[in-house]
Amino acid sequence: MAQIVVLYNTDFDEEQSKQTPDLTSVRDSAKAIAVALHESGHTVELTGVHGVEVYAVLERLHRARPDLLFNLCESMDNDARNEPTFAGLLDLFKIPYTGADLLALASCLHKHRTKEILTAHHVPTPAYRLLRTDADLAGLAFDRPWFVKLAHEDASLGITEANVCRTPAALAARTRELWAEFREPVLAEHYIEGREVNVTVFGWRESLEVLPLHEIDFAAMPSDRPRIVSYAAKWDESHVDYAGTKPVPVQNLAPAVAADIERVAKAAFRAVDLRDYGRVDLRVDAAGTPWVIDVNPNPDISPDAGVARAAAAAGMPYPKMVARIAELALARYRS
């Protein structure tokens, strides 16, 4: 058994609360993961940073050299974009830890350059363009609808039914209010109409495993509104987009077809160079075609998150699944 410390950033003012809900289960998340290590026969420490006391808490783990530092860190000192430096950190203390590393987490981090890296694996991933200035919205053709999202933010934020936009005219409005509310560019890709499928993958490089496909079920959604999981759909639960998005275990998909999904959210994995445990999530058209719309690198692990769910399908508990990550984070770094 080995000794694990559980760390998490603690950075919960209120605003950032506001803006990024899903921060505020971190705290949570951490308790829960740090039981199930427990549970597994591991000694756990759970400790919690905040800002600049990162570089005494690191110096501490650096000199108690645990076996392993499960890394649920998100963000440092208010800014989630800082998620990347900590994992640069623990390599700069050669402290071992789970998940991502700086690179993994800072092509994620910017979507169009996650969408780079797959084209240039070729995996397939639906056209797109980064969109900063009025400029960069000149010369879209409409031969099909586009789906814009901002380019560094994740849990759906400033994504609503507009976001599905079927004209130029819509696309423009929609992309200068979230220029004008977020301050960040925003990524622009063709809309595809089709099945929601989120892979949860564990393991690095070559040896991978994909666990029971999960998909989004739209059937409660009214038939004016998109099938899509907007801001809504995860946080809202008086919301019509709540109740009309529920993950379930895939039913009905053809073979062929849950092979070539499996395939692709390998191949994305791998392109991305995650570690341990990831979600890629997919459209698959009418054709049978998988896209992939994001890649997910050290997802909610949570009881009640995507991923658990896909473990307790495979027949992994929750403590199982936990001491699973940890495993293949310890063998990864004793290789």
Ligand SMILES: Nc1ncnc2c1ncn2[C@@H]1O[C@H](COP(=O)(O)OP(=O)(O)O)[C@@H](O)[C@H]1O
Given for the second form:
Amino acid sequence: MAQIVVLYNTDFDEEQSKQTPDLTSVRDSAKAIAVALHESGHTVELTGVHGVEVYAVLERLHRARPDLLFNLCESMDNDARNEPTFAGLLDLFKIPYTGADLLALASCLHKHRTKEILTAHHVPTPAYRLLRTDADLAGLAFDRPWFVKLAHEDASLGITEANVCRTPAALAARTRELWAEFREPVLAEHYIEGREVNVTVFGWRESLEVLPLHEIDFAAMPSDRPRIVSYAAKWDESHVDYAGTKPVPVQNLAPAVAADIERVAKAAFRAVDLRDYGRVDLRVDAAGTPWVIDVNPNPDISPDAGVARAAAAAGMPYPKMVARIAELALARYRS
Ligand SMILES: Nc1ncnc2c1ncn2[C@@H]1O[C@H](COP(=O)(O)OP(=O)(O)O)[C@@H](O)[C@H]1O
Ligand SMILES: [Mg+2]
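With the form predicted alone in hand, show me what the form predicted together with this ligand looks like.
Starting with the chain above, the whole complex follows.
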């Protein structure tokens, strides 16, 4: 049994609990993970880190030499760009940790970088263009709709029905709104109409395991709304999009398509060099071709999140799932 420090960021907690008090905070999630590791027989310490005091924390951990740090640090000092920084510091201080390293975390915080990596590895991902200025808006062919999203965010931030753009004017208008509100580049991608599948992958490099596939059930989505997982769908329980985007185990998926999805999800996980656990989101077009739309390193593993749901479907109770992630990380450092 191992000595494990569960470390989470505290910078967003206060702000988040003011805005959305019902949400599981990072701290609640970290507590659940600590309890799960304890139940699995590990010795556990729970530590929060806010930002600039990080050196003191690292120095202490460097001296205490835990077997593993369970890394739940998603940002520092109110800036998500410090998520990779923190992983880099852990490497500098030679503290073994769960999940992705600096490079993988940073690549996924730049969605166009992820796309370049996927494309270079021949992983199917929709055609795209990075939009930074008005000049970038010119010359997009509209033989099919485009979807726009913020280049540096996740959790569907900035995503509403207006992000599905069917005309150049609609795309320009929504893109300018996003630039103005979030002050960051926008990624335009071919909009893929079809099923949305979430794939949880455990492991590293050649040794990957795909957990039972889940998808978004859009049956309750009103027919005049696009079948996408908007910000409201993820965070506003009273919104029509919330009821219209129910995560469920996949059903009636042709075995050949399921096999393709698994192959593509593993290829995406490997291409971006995720470690231990990750989630790949895909859309499957009418021809049954899966397209990777999102690669998530260190995805949410709260008891009520998709990864835990996939693990449960694989017969892995929550404490076992959390312990498994820790074991995968420990084994990786031994290899
Ligand atoms: N190319 C696309 N075609 C269709 N829907 C998309 C596309 N890209 C994103 N979406 C929709 O937007 C949601 C959020 O986009 P995603 O790329 O997963 O970003 P995030 O990192 O915010 O989760 C997806 O779950 C999906 O419903
Ligand atoms: Mg996503």
